[in-house]
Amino acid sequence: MSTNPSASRANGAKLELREVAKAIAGRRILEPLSLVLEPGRYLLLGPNGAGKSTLLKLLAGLWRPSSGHVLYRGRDIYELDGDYRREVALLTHELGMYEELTGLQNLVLFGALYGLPRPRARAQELLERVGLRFFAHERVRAYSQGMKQRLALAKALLHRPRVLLLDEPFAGLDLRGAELLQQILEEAVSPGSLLILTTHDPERGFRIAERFLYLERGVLRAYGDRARFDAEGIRERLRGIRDVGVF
């Protein structure tokens, strides 16, 4: 694959949102938001209830928009349907893991649902690259908080997606499992894919992170680059924002 960064652009995992709104039970969750996400690694940051995992949930294709429509390479994803969600991987707090079978039994399945052609070789790399090796033939059921959020990293990295959206995927880790996952997710993002992240540390989330985004009551409030500020003087900029700022 080039490294070139603007072949990678072109042929990479570009997503588009337009007029894209979110509303549950009548309450407007996300207001309408467009915005081009070109390849890279974004922090999203923002207070709770902002429309965070809202947006990720819209840009894994999991929740439908009230109105307006997400484009992968210029086709709705709704479109692309299979051929997205072998694209693309989400990372919640639903880890979505069998307890009652093994860290490696675990992988090898959801590999053989992605159709990969040796699901077993590349569970056992993702558990020896995630920490786990040692751990890969005990049940589920008896892995501590991290280790399953360890385990449902690899499980998201196993079909290599090219588009990876984390909401909070430092939750619950210990600070070596915390340095572990940032090493793991500045080499997962190969030139040309897709990374958004969520995360209360923002100074971890910015040393992997490129660019920002600001949701505050479902409104992006604003957005830019990393190397411009750092997460301080970011966080000093974002207060009192009423309008979109571009820094």
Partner chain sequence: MTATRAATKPRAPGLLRGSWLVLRKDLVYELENRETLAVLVVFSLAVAFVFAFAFDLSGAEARRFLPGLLWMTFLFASVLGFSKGAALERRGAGYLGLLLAPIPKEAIFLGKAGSAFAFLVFTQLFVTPLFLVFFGVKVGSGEFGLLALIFLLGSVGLAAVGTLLAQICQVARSGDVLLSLGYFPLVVPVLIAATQLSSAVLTTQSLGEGPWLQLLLAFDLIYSTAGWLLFRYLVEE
Contents of the next structure:
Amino acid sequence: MSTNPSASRANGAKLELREVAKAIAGRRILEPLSLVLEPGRYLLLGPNGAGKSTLLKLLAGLWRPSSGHVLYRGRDIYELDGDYRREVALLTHELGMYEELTGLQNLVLFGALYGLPRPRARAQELLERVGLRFFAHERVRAYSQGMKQRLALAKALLHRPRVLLLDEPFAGLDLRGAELLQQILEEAVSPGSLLILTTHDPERGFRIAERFLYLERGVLRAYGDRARFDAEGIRERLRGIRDVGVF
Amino acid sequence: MSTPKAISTARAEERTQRTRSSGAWAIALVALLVVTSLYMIFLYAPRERVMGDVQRVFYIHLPLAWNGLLAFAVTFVLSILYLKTRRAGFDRWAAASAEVGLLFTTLMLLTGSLWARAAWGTYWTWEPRLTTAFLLWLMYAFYLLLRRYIENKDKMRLMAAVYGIVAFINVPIVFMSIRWWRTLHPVVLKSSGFQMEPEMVQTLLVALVSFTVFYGLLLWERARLAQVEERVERLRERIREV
Amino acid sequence: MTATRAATKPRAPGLLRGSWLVLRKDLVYELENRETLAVLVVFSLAVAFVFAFAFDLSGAEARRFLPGLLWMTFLFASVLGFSKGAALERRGAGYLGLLLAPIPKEAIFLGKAGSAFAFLVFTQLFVTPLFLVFFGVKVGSGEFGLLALIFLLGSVGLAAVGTLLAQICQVARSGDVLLSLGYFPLVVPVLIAATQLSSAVLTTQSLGEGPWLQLLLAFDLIYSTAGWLLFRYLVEE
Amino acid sequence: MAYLFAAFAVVWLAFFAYNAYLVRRLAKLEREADLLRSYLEERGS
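Other form of same protein, the form predicted together with the partner chain, not the form predicted on its own:
Then the entire complex follows, led off by the chain already shown.
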């Protein structure tokens, strides 16, 4: 009834945070945050320990907020449960797959878990796309870091998610890998879907994203478009911190 | 400048005073109960005809057993409440109750064993109640051990709550299975075959009440200790952040 | 119409399909790597060897002691199986993938318990004939059927408790040690009921008297339900 | 009679020891809490 394409914008992947806060073992990682994320592409920036990964895990429904709610199209994601999780993908530095299985086996397994009608064909298609076709039958344990990263990306795209959350997708990728990632994201992100990625490299990030969110110590300090980013001088604030950072 | 500090010192003093005065009340109550129950156990209750004076161990043994079980039941209920509400207070009291319950169970095993030596001539027998108590002891020792071995406090509370529930569910199953196991074998020893006279029942009731009060006091103290522990932890955390 | 919609948004797997996928994953994994099975086989052989030396049994005596020895072996082997199963999810953070997938959390419990059950049954299939041969005990086909029933019922209870407890212990330091500490007191009823039933079968060719079968069934039911209801708290962050 | 005496002694000693342990730890922690608090207040002012 509401699946016709012209309404896709209005019916897009909209996420809403209502006073969402997270504390882990008594430590406050994210202060209460209210925010509406319309369909589009966002860059999540901030120094190490600002709460970026935590925010992504909360949005993915992997971590439960200590207080507040995350709404997807106006409904609590914990109420939607599986119906939400099959719309979302999260890419983190953890593989989230089985190292002793082959790349193909992993993708077929997760394809089935996401209820794809023909998981094998889809898995092969994606392996081809991320350039792992010749490594499909090799165990993931033997993959290099960059290959694991690409496999994780393939897994994230398997079920054509409408909410795509990427935590440091460029880390560990070489130049070619980064270009490929950028290309794939261009195609994968359909209108009406929502993409959020964190990175330490705003230049590269802005080639994909059009808006940004800036977190510091669990508080959203600034958000807006590219012009706003330049005006706020966030690049300078990040640069000072980046040098001490891990990357 | 110095006002906040003065206020906080005053508050601390007030707190210690309140603790001290309620502590004095508690000590008076405990003393009263101890004296009364000792009087009743040793002088008021008549000498048991078959077993003799050793039977008097029963007046502390049974309350210990009863309160051990009560303590674990409290842990069970609080664990469920913790899972429902995620309030750290429930978890704190659940853990406190398990620790006090473990102490009671330990003492129950010791007194039971001494009684067994006097009455049956052996320190240990695989009698259903003793065996159940022994398994109970193992389970709750594990509960406390588990809490120390998980770093992440939130995780630790969740895991402990689930185990607190699972362990208590197991109590009736273990008891029934061991009872059936033993009764299907030839019965060698028969316990508690003596007649209860009215004075004995009264003594037992007083002892039961006294031990339940002790349980409550120890529980309260233990939970308070845990609360202060957490407070110190938080303060340290704040200092680290500064 | 419906076809195109089904193609664009596939239905997420339900409880049964989800559990089956998790279970099948463990089986495929095992076929590829044969980690757990290898451990179980070597362990059982070593235990059989030790028992044969420690208890020099034969004839009626062997019949009397065999159930206890068998169940002790199953118990220890199952602990190995559970910690292997938990370790498999830890490496590469496979759990993360399962938690993100749109399957019910209960399906993860059922799947993991199912695979633990499968490994237990395999161990029993391997160990029982071995012990029968080593201790020179002959079993008729009627007895065999009854033993199989007991073993299956016992394994359900062990798998449910073990899966729950392995999940609890895997977030702890030295979780494997803790697992065995917490596991044995909990499964005492299974141990008692199953050995009683097995002895009855070996000595009287029947399930004997006493409420043991009911106890085993009740245990299975209670712990499957408990695992079902509590597991989602264990995987939550 | 000796067993009776032993049983009572064990129980009361254990209660007493546990209680003493709790009280001592509580006092120590309260002192530490006050110390940390005053340190924080000095830093804050």
